[in-house]
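Take a look at this one chain, the form predicted on its own, written out in C-alpha cells.
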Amino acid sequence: MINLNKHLNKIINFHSKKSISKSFKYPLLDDAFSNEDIIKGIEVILKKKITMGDITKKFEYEFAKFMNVKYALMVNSGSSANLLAAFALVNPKKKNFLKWGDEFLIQSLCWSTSLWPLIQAGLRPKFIDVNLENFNISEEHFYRSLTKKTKAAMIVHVLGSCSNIKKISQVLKRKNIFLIEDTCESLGSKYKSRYLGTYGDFGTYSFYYSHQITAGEGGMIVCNDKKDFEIINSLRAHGWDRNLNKTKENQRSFNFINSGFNVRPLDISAAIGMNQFKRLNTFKKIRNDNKNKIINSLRKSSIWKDQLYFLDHSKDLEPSWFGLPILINKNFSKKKKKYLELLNKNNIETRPILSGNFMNQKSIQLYNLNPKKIEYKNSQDIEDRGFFIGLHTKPLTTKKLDILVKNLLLIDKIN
C-alpha cells in the first residue's frame, strides 16, 4: 500500500526544484511553503469540498483567539478585508453610519486598496504625510488635521512598524471617529503588548505570498462588536443572512438582508494559512534575526560609510517585520535608479515602499484627489530614496548574506 504522505512529499520536492524564486539569488521571499502546508491543501482537494466551510471557520476561530479579539472573518485577500471594512462604515445597519462625502484621513504613503475601498464607498480622502523615523503616519500632522468634518481614519501599519496607535485610537474614540487599521503588512506586530489591528473598529490582514504568513492569497478582518461582525459577515457573501442564523432552514435560504459582494475564501487557502499561522512566532523571530544580521554585516564592512539608513522603532513596539525598508543616503540619492537596476540585474529582488508617494499615481490625477497639488515632503523623500528587500522565514546562510551585503554596497561604484 502506498504511503500517501511519503508519495506527496516526493512529488512536492520534485516540483519545488523548478521554483520561480530560484532565478533570484535573494528573492523577496524564498520557499514560502513547507511540504506540510501543501499537503494540508491537497487534503482539502481530496475531500472534494474546496469552497468555504469548516476549515475556514476553524481558522477564523484560531485567529480571533490568538489576536485576543471577539470576531475574525476570512476573505479572499487583504484588499477584500479593506473593502468590507470600508462598506461596513457606510452601511445603514451600523450605528451612526457614514454618509456620502464624509471625510476620512489616510497617509499619503499607502497602498492602492487601502485608499480606494473607502472612496468606492463614497467617502472623501484627506491625505496626511508620514514621518521619516518609521515611515508611518505623522502624528503631528494627523492631530493637526482632525476637524469636525473628520468621520473616519485609515491607518496603514508599514512593513511591520507603526506610530503610536494606542494614543491615536484613544483620540479618535473620544471624538467618535471610526478607525480602520490596515495591518496587511504587519501581522504579529505588537504595540504596548497588544497586536496591531486590534485597536480600531476593524483590523485587516493579508496572507499574500510574501507576507508574514501566506495562503497564496487570502485575508482576515477582525472586530469586537457583534453588530459589526454581522454586517461584514453578510457583506462577504451576497448580503445573505446565512451563517448568522444557524438553523438548517436558514443555511439553505436566500434571504438577502443587506448589500453584498462575493469575497469568500476557499477552504484550501484556509488550510494552508492555518498551518502557516501555527509558525507565525517562529517566522517572526527568524525574520527579525535576519534583519539584524543584514544590518550588522553592512555596518561592519570595511567600506561602510552610512550609504544606507534603516528605519527605527520605539521601545513600545515588538515588530513582526515584513521586509527590510532602506533609505539611500542623500549623498547617493541620484544614483537610486541605476542602483536598483543593478541590484535586480544581480538577482537581488527589490520593491518600492508601499506605492511610494501615492500622490504621484495616475489614478490620483484621474479622480482629481489632490486638486490643490499639496506636497507631501516625507512621502516624496521616501519615494525618491527608499526601497525594501525581503526578509526570509529561514535563517540566512553565510553565503547568501555575503552575496546580499556585497551587492547592497555596490552603490559606491555607480557613476
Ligand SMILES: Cc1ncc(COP(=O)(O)O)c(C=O)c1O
Given for the second form:
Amino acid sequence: MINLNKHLNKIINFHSKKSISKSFKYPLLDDAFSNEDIIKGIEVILKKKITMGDITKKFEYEFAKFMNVKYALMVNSGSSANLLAAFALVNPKKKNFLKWGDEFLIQSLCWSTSLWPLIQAGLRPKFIDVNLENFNISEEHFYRSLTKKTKAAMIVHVLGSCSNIKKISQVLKRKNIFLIEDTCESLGSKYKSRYLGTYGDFGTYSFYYSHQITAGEGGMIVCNDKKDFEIINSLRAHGWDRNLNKTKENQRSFNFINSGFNVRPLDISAAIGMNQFKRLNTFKKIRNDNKNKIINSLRKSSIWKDQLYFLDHSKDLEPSWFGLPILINKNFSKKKKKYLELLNKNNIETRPILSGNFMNQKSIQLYNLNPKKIEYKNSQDIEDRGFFIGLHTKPLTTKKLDILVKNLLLIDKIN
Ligand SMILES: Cc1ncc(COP(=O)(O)O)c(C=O)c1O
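Output the form predicted in complex with the named molecule next; the form predicted on its own has already been displayed.
Everything in the complex follows now, all chains and molecules, and the chain you saw is the first one.
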C-alpha cells in the first residue's frame, strides 16, 4: 500500500518545479488550473466513483441558474453538445421535427463540429458569409437567404462576440425556424443583458482547454423546453430513460426510449468545471482588462500606424473573451505567414479565427458541399489576415505586456 500523502506531495513538487520558467512565454492560456480545481478533481478520484453522478447534476443546476434557463445538461465536449442539439431537431419526439434533406443556415467561417453534426443528422447546409466588423454572421446575407426551405439555423458566436442575436431569434421564432446557438467560444458574454446561448432552442458551450473556463474536456447544452430536455437527456446516454423521472408506464430499469449516443461527462470534469465556473466573472473582467492593456499599449507606441485591427463590438454586447482576435492591415497581409512564424518562434502562441473559411477544408470537397464554388469573401479575408492570441486569467504584468507588444509590432520588420 503506497502512502498517498507522500506520493501526492512528491508529484505536486515535481510538477510545480517543472512549470516555473524564467523565459518569456505567451501561450493561449496560462496556468489553467488553480490548486483548488485540482483538489476538487482529486477528491472525485479518491471517492472512487468518477463516472457521471451527483457532481455533474450539481454543476448542471448551478449552470442553469446562472444562465437563467430551465435546463442544462453536461456532456463530454462542446462538439457533443452540438451533436445532441442537432439530433434533437430530427428526433421524432420533437414537435415539428425536421426531415432528411431539410435546409439549415450556417456561417462559412465556422468550426468543424458546428457544421458536421447537423449534416450527420441528415440536414443540408446553406452557407452565409460573415461580416468584417466582428467576424460573426452577416445579418444582411442571413435575412436575404431565409426562404420557405429554411428549417433551422446554426449561429456560431465568434470568440466572445455576436451579431444581433435578439433580432435573429425573434425573426426565426416568427417563422417557426429552429435556432441552435453554438456558444462554445462565448461562455459568459451577454447581448442586451441576456447570456449568449439562451436566445435559441438550444445553446451549446465548451470547456475545452483554452476556453473561458476549462475542465480539460467538457461541454454543456441548455434549453427551456421540458420535452427538449428529455430528448437530449436520453440521447446523451444510450437512449436510456435512466436519468429521467420514472413514470408509471416506465418502471423497467433498462428502458431505452429513444435512439442514443454515449457522450456522458466524468464527475471529475464536472468537479473541475464547476470550480472554474465560480470564477467566470472574475476571469471575464481580468481578460477584458488585459485586452484593453494590449490594445492601448500598441496604440501608444511611436511606431504604431494601424498595422493591426481589432474586433469592433456592439455597445449591446458585454463580452467574455478568451482570445484577442486580430486582423492584419491589408498593407501587411502578405507578411502573415512569416509574421506568425516569428511570433511562434518568440513563444507567442497564435490560432486561426475558428478554422478560417470552412469552404477551403478538404472535408467540404469530400462531401461536395459547395458544388457551385461560391466565394465567401469576408470569410476568406479573415482567413488571409486574421488570427488570435490568448487572453490570460491573471493580470498581465508590465514586463510581459512590453515584450508582447514589442513582438506584435515586429510586423514592420518583416520583408
Ligand atoms: C465554435 C466552436 N464550436 C464547437 C467547438 C467544439 O468544442 P470541443 O472542443 O469542446 O468539442 C469549438 C472548439 O473550440 C468551437 O470553437
